[in-house]
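In structure tokens, one chain follows: the form predicted alone.
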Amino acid sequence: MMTSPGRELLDRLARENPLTDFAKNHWSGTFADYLDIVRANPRVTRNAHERIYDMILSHGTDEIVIHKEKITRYRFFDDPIGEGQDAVFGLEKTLSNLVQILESAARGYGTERRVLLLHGPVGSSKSTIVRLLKRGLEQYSRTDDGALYTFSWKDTLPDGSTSLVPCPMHEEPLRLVPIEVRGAFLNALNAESADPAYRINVLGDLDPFCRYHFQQRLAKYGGDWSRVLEDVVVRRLILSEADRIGIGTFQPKDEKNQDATELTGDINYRKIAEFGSESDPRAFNFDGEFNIANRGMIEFVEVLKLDVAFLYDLLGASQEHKIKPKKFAQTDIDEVIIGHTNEPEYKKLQNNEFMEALRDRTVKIDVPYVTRLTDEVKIYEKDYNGRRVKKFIAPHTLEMAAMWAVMSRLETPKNAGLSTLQKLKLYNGKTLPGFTEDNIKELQEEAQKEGMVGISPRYVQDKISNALVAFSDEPNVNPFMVLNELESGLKHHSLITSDDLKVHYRQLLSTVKEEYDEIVKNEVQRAIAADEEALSRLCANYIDNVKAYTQREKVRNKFTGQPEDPDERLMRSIEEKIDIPESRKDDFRREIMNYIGALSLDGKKFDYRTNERLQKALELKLFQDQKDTIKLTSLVSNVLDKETQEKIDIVKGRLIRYFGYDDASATDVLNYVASIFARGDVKQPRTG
């Protein structure tokens, strides 16, 4: 019988991609087998806070310095599992604060009895952070380092066969050891542990279902609890939100549909007839979000919108690590409780005396918007510079959108000599005359609400998407298309109700457009001046004159062979391009010669490209000398002779090669800059 091509393909792919971890992840054994695992690796018994903290550390850390402050950066939040789709950018301080709180909880210092509340404006990555933690925990539970275990009960059926009844709350198997003897049991286990640095400490009692089965068997075996343990099968536990194992999510609904049993489980009325009582744990579904999240974590979406009845459950779950299922005694849980909320809801909490108990049991972690431009750009590049976007996005398109978003989040500087744009550049690592790292810290400290207000990345992402669709017939999407979308959307922005705020945001858009003009003018100027040979000749000429000037010598004229005074006009025409005043020219020239001398002592040759300021000055000088020969302004009239067209094509090629344009966007930007020059707007580009 012939095998179909589809069958052959399936067989081949199955052979090439086996589920190698299946057997490991479905391990099962006796309680005694589990004790051997615990002795070899006592960390399998960790509580939920310890496990999630270790999970974050398992991905490694880096130490970074932001404005003189050392901060630990946790690579976990780069989303190594999801290939960057959920990566968090620019919130190193926030994430460091979160991990410190988890570390405190893991060590049992008190924060394990608190609700972790992520607080911030809409779209500030609160949900992304929680999603990373949930997905990371799922993946970690599949690794050897993150392994954890639970158990099932052996149940004898009427026909004599045996079935396995899983523990509904995925309890730690060591909870089966009665509390009366657990201390001595754990001491003996710790004494034989292969990792004496970690002490096993299992708290809490079994859930009602497992407690019932334990008590029944304890009576059957005349109080011999060790024989009860022979009736359990220990198995590997893999956490999974989709399978509702160890990870729960609760989202508020309207008041009519809210039901506290969604958190703590409910009676199974069909089983009451079988077991005879509502208080029989076998007739109860331990499937509330608190139940199924045991051993892992539970997320409360918009936690402060919860009905009061739910908040009582939340208080007990956080402070006492207990929940109260209907008809049963308080039940121990082991899980990280994390919620998130926005500013308006949090203000309600602060103003509500009834919520004082919740405030007291909450650790608030502010999650602001990004205030560093490079980080905001990364957020958009993640979505729009990937394989999904087929259309070419012109250089600076995402950068300009990000610049506007970040400026909307910054408070207007109190220093009259500092603009919001300059403040953005300082925050982004640029140096400005008269401002030090200490000044930047002062700016941040005087603006306490910075990053907690402003434009959400979601709004910008929506408008970039609109531009991609609206201009689908265009060869590319450029900054003006996106900036226009951002501006037109302000009329209908549901969260911006103040007309003054809309006016402010439009003014910021104008600032961004002016900045874009400066950027593209500078790029075109550099592309025109990117003639390596001409730059090298100009540099050599400048250095010859500077050397003669500093050594009080003459310069030999290459054409006449006659000695001449150094060319002061040439030197100043280059130095003025980078704002070297007349009073500082001697210092600057000596710095250049000292630099060249130091290189020479090391056996190295001077290259103007190693000196950023000098390179910029040379490029601007060469541009000034060449722009008239290229006749860029003739692009506006569309009247080009062959020689000019060839020069324009060279410049266009450089824009493509050096600055990331494609042919269409390079043509567009050349035409745009030509129109600026045609209007007579030929100001020197800003150097600061």
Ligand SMILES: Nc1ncnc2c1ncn2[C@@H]1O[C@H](COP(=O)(O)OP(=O)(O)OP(=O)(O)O)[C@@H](O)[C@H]1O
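Positions refer to the first chain, counted from 1. Small disclaimer: the values here were computed from a predicted structure and weren't measured. Heads up, when I say rigid core I mean the largest set of C-alphas that superpose within 1.5 Å between the two forms. What changes on going to the form predicted in complex with the ligand:
Relative to the superposed rigid core, E50 undergoes a CA displacement smaller than 2 Å between these two forms. Once the cores line up, the CA of E514 ends up less than 2 angstroms apart between these two forms. After superposition on the rigid core, displacement of the C-alpha of Y595 between these two forms amounts to 2 Å or more.
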Contents of the next structure:
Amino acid sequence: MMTSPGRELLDRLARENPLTDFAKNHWSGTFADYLDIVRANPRVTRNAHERIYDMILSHGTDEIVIHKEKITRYRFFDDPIGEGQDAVFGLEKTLSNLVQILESAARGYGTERRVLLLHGPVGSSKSTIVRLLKRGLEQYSRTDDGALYTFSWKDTLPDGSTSLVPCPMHEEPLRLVPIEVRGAFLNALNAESADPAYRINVLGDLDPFCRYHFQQRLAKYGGDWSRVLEDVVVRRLILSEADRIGIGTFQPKDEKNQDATELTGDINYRKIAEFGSESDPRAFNFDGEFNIANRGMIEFVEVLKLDVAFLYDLLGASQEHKIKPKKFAQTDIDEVIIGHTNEPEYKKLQNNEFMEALRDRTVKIDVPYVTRLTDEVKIYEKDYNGRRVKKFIAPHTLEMAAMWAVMSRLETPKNAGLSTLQKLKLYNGKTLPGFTEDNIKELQEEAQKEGMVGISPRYVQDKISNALVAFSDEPNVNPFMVLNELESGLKHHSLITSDDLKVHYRQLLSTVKEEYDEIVKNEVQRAIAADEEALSRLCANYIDNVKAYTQREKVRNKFTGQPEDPDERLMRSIEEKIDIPESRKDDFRREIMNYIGALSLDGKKFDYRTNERLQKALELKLFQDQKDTIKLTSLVSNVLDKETQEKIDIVKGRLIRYFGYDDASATDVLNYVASIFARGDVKQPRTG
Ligand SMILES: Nc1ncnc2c1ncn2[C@@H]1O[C@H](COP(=O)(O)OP(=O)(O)OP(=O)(O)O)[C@@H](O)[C@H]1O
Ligand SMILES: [Mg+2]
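For the form predicted in complex with the ligand instead of the form predicted alone, what are the coordinates?
To see the whole picture, the full complex is given below, headed by that same chain.
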């Protein structure tokens, strides 16, 4: 028999990629089977708050120290579904705050009765955080650790065949045990549990639909509830937003179109004819967002845009864990309720009555923008890391855009000696002379609103995309293209209405451009000044001499092995590069030795790259030692002799190897730096 190539491909792919968990995820059995599962692993009965908290923890944690403060970092937010696609960068404090609130909800300390309200400026990753939680829950429900169960009713049809009618709110099977006997039942179950540390505690009654089925059967079996339980099939429950199981989203539409049935379900008019009454639970669809989100979580997008009519549903759902479907009694729910709102919306409603009722029943979690440069860069790298973008993105392009965005969020330091750019660097982990970790904490404390204002990552993302499209005939995108886009977009930015602010943002753009000049000058210098190895050697040499000098010792000559006086000329030639006057040299040298000493107490090794000033000094020295061997300014003239061309190619090669350029962008940057030098702009790079 002939098989088509397509068929063969399909067979092979199916063989190689079986859905291994299919059987597990589709487990079904009797109620008694389920009791065996619960006895062996009582945690399958966890409520939604317990489950979401455990889900986050299941990914692991790290203890980190940021500016002397110990913070628990939750790996969940790094890459929850393991595809490197979605992540929240930075925001360790915000996330640890959020997880703490979930922890106290899981323990039943009260926050389980509140709406969790993520609040922050536009584009601060509120939706991203909620999305991660949803995806995380979906995935967790597929694992052994995160397993949960629900049930269907066996229904005998008039023709004698049976069908399964699922519980519309996919409730925990133990809710089938009548409230009157539940306590005793759970006590007995807990006594037999394989995990006594976890106490099974299933609260709440069945939804109206299941209640109806229950009552009917109870009558049929003369009140023997255990026989009713024989009429159900218990099955594994996999949460899935796409299937509207356990994960819901409510998004306000235009006000006239909002209807409470979207939250709590609606009458099924077709079925009224069949069942004769509007209040027959079989003629009602329990498919509102609150219904379907039972067991997992519900997200309220822009919760403050919600019509007041919904307020009571929301407040009841959070405070009482109950919703009120039309024509039915209050119905118990078990789900985490998370809303989000942006700062402008929140401000607008600050004095509103609606807000007051809500504020009282919410836990507000501030989600600021990232204020650490490296984290902001990661946001853009995630978007443009090669796969979706065919164009080459020149080094520092994303970094410069990120630098501007982060600076726009920082308050100008009160300390006149510190620029906003320097503050950014301090936050980013660079050391600056005269600034300690305590100073950085003080800086953060004096700027309480920091991160809650400024440019949003979304604006920057849009402009980077524009730049990618706008310069379609260019082989790459460089920082100038993106910075220009960022600048021209300011004119039409709908959220920045203040002219002063625009002026401020433009100033920051020129600061970024200056910084870019410094960075590329420095890179070209470093590319010329050989490699990191030579720098490390120079550094080691310098440190040896400084050490000998401060301790009034001799240095051993590498070649002769003879002790000699520290090489004052070498030390000064480095220090002069960063304007250390003769009178300050002792202080500077001591500072460095203290720094190295402190590091070694912590068991850490000194790396000159963490000391920006020293690094600059070393590079300038090395550059000076080598620059005459290459005539950079001759690049501008475009007529190069063979020897110069060869040297330039070496430099270009280093730019490509060490600094991530491609051929075209390396040529660009060499030309650009050559033009800076040709302008006679030979001012020493700023230090810091
Ligand atoms: N800390 C961060 N980590 C990762 N990505 C971030 C971060 N902050 C912002 N982003 C990115 O910025 C973009 C906007 O984020 P998101 O939509 O989650 O913001 P939001 O707070 O919900 O905004 P809005 O208030 O406008 O609804 C997304 O592409 C997101 O990935
Ligand atoms: Mg959002």
